[in-house]
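What follows is a single chain, given as structure tokens, in the form predicted alone.
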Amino acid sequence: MKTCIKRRYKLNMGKWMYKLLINSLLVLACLLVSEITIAQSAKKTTTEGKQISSDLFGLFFEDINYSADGGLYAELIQNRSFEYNPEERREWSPFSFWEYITPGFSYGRISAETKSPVHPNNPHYLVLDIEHIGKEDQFKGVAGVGIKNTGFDGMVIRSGEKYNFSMFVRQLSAEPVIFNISIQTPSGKVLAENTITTSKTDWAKYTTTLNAIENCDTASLVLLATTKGKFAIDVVSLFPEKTFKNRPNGLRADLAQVLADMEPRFVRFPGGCLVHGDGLGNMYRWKNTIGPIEERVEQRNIWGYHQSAGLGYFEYFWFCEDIGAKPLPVLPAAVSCQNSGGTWRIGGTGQKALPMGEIKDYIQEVLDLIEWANGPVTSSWGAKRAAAGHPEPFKLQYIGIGNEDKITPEFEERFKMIFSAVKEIHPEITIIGTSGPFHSGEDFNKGWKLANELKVPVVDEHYYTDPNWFISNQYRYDKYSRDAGHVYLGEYASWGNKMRNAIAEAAYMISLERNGDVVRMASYAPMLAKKGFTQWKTDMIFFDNVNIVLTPNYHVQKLFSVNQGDIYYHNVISKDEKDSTIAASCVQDKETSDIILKLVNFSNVQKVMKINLAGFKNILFDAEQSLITGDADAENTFEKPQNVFPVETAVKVSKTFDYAAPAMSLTVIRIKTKK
């Protein structure tokens, strides 16, 4: 009996041990499955990013809409060198925007001459022969013979500010001439004045400083000879001392500042159609725009007015340096604009090509630019840069050849020659080609075909179209080959400056970020437009002599530009992929480690998007939010410049959260991480 019990006990113990073993294996299996599940789940929430361009958003500048003279360039005198002429406008002459004055019943004679100019590049000047000086009047002021300039629709003068005056004078009479230089209101009240006495019979530069005692938005410069004599005068200049960064021959401070506020990664200049010009003689030649202003070549602007070239390559490059942007000069591809000679209206081709006998010299001109920008002070052109006041190189990286040209055989032949020469001698320079003025079509296809054959590293695309096109083409660059040249979207805008235009552009810019591995750069165009002088109606910034209107388009561009990233993450924001009215991106700035969310809603109702930040480490949940929203037809005007503007707020975020994007809106959420 005991033996049976022992046997049964041993048997039960065996079953128990067996069950324990089986249960242990099951538990272990469950743990392993759980670990695998957790690992797989963690893998799903791990954020995977791709490198995108660090130069994605920048600025485009072209002297259109009086953007330079009378705009960004701070010179207050219009037609300072007496070079306006009937070829530019039928009613213009060297005397345009100058008034011959003889206060105090003085009298003399005035003429425009060209016999012995300050410099051959600046051929016109005025000659004044003062025969009689009348008497001063206690009410009407100084007597004399002279000239008066009202600038570009009046000069803006501010009390307590200094204004730097200069002029070139050649004394033609035996005795010195005494000048009274003043800034006056329209009624003749003197706001600032000083005197200059000539001392040389050769051309000489004379300067003085004028200290303003009162504000005026419509002032004039008055230059009076107060003694008898005869003299020649040229390059009459008046600058506010407070230019941007206080640069001599500098930029209008408030306009330049709103551009600097965008923190652009690059600035493209000087255009635009301005680059290849209205005929071969009107092409923009960079060497004509450096050196002393009296030696620069002024010329007709393709947009129908005058270029003083005071804002030239030296000023462009220095402005880029001042705002931390890379310079992107664009040079003609040795052909003129296909719309030369007024062929805009008929869509023909007025393109002219430099003769092949001139191409060698032209290629050298391109190479000289690179040496001027980057060469040491011991080099020929580097020495010229240093002599102008900038001994350090400008660190030029990009150079554009051609601007939305008609892709003709003549263009192709010349582009190939320029491209090959630059690539051979300066392999460190990234050359940007061109693909015509439209987003598709014959020139677009030919431009890309040529670029692919030559392996051009970056190709410039241009297009202007309606907002719905931008919404419908958000996946344009998803389809581009990653093995071909990169894209520079050099000029683009939807037709208009209302909220719907800006938000459509925002949705499209999301696609540029998503495709930042193939889209190298992008810049809205045109940038500036002066009130009353606008040839192109869709622009980013409108201004007059006093006011600046920042369009909704500007605010969108700025929000993208100041919130650029280097890494794009595709699996952070979830949304209805079938809804083309919403778009979103997540990027990270490698320098700051900030995570930046951009959420766009082009519809007229609120839309919800889901954000999952679980894949990021060390997130700080106190974030910064910028929101721009409004009615689709909302816009900013001179009467209501703040109708649309971004609202900045502090917000709390979490690892996962939903965001309800307001109708017609762009939201940027910037999230910091622990260092």
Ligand code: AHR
The other form holds:
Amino acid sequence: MKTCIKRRYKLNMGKWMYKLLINSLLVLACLLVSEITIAQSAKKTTTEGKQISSDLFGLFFEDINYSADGGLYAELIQNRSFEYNPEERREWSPFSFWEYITPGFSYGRISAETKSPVHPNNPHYLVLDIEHIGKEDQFKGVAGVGIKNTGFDGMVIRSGEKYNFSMFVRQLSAEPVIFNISIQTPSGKVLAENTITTSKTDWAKYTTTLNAIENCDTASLVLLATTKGKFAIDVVSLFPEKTFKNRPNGLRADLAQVLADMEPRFVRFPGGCLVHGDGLGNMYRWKNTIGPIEERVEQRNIWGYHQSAGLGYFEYFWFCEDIGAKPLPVLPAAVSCQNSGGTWRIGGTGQKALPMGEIKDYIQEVLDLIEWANGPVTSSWGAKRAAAGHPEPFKLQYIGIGNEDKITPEFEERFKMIFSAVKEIHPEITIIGTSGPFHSGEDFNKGWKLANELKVPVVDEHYYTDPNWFISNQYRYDKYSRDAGHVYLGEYASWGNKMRNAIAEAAYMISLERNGDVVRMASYAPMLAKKGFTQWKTDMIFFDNVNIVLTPNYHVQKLFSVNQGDIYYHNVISKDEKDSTIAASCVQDKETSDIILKLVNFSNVQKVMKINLAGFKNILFDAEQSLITGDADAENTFEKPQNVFPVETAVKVSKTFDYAAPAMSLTVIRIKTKK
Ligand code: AHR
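Could the form predicted together with the named molecule be given as well, to go with the form predicted alone?
Below is the entire complex, every chain and molecule, led by the chain shown above.
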């Protein structure tokens, strides 16, 4: 433009009118030239788009807010192994969530025992001694002595569906015991029933299928011994046959489906603070969570409730495979959570480190996980994976060591040892380190310093903060060194589930894409929260036993996740760079060759951005547009779950066009190209 104007003065024309005309023509010409320049540079740059991470957007699952038992894990019985105990919660015992029942004026005795358990990892079981069976009553039904479980605030039963029942029984009297197993409404109406007769005086597993004839959202399981005798009972389980992908010991299909719909590139599990645990004895040890469910070690989690470990490492890995996501297990760095004891008990212990004498074994535990996931069936841990029903390797690529730990000398020493051992023996595994619980500060700096010294390939950052922080910090990663470790933004969320939160996160996610050469992965947190049991301020998906509420944050995460690309183009969209309320990106997905535009407007007025696709060859001008917009305060609730949701439309694009982004919105335009 400048050169053009200079040239104009060299023309030295006479009359001012004539000058004006010529000037105007020149300005027009300059504008045209500059347009062409933009288009040409777009063309040049688009062919040189930068490679970004193909694992950018994934999920983080933590058993917090009753996400696992009573949530994603489809088991309907609560306290199925009678392992709830008063050390977890003063009011709990092996009888918690069970009711001793004696319909028909039957009687007997019940006790909780530990002498000869089904497995030492699962020490408690019940013993029932049935002394008298009363009379069947036409109104109250079958007579007997037994137990009843209401699950997690009632069981959701659907007419026409099958439910798989199982239990372990050890017959303690000579005669077989005949059981009546039923699913009942709160008023005692039988929705499904069947019988089981014991035949063994050793622990044995008995199974039956229950076919439901009616719907009920608040059903119970009733198990009645209908003959005299004595027996021990443990691991009483009831699963809908229809779990996600019909997996045995599987996941609640509707909840798992909304996660699968996000097409995440990876899933980090099983936490969070749950991983490093509430004191050393509470750390999440992966070996306790595999194998038959009756052999798993149950315990209270750091969030103060019980985990059956029914949703364990095997189920997490299989779920990842089922949804095409890379598994990202996180293991403790041999130290407990620095908040240990602080959350649920007074007088916390703070971070505790495993004694050095135990570190060798601990490192072996980490190495064993890699063998369990990836080793051949002939290896000792690979054989266990195969025995569980998965002979093929799980293709583990990433492993996290530590979760936002306080970076103390004890942590550093242990992290270094684990890191070096894994790196040496498994150079094919990408290790993810940690940098404390905040976006800056002492642990953050120390965590990164250690990571840089050790050349840790990826470092996990966590931050929860207000939406304005996300808007003001959109250039955070533009300033990161490209020669250091990559970033995994393992936990982040703006405080809230309103549109303003979701759109602030969307603007920030644009910056993650733009910096996808240094930000390898990112996942919102926490993922799931059960109504009435929510422990974290903001979450992505709320649910109860029947309903699911997808927050605006979920919709934004999903739009980014299903529209990920591998190549980033920096100058296809032009906008006012000084306006931090608007953000935009252009990526291309290698697999489909689709060009994907994302345009974010965090302000309360419409804003225009210019799109120039001239540099792309083979564009098809038919595109799909997804738009989510709403008032800054709009949200989805159990009463109005569909208040805010993305609207999909078919649109026509052209080589260059202006897009007016509505106030408080995210728009994704997916453009096909000719192959
Ligand atoms: O996501 C909830 C908690 O936040 C995680 O357990 C922890 O890592 C973080 O502090």
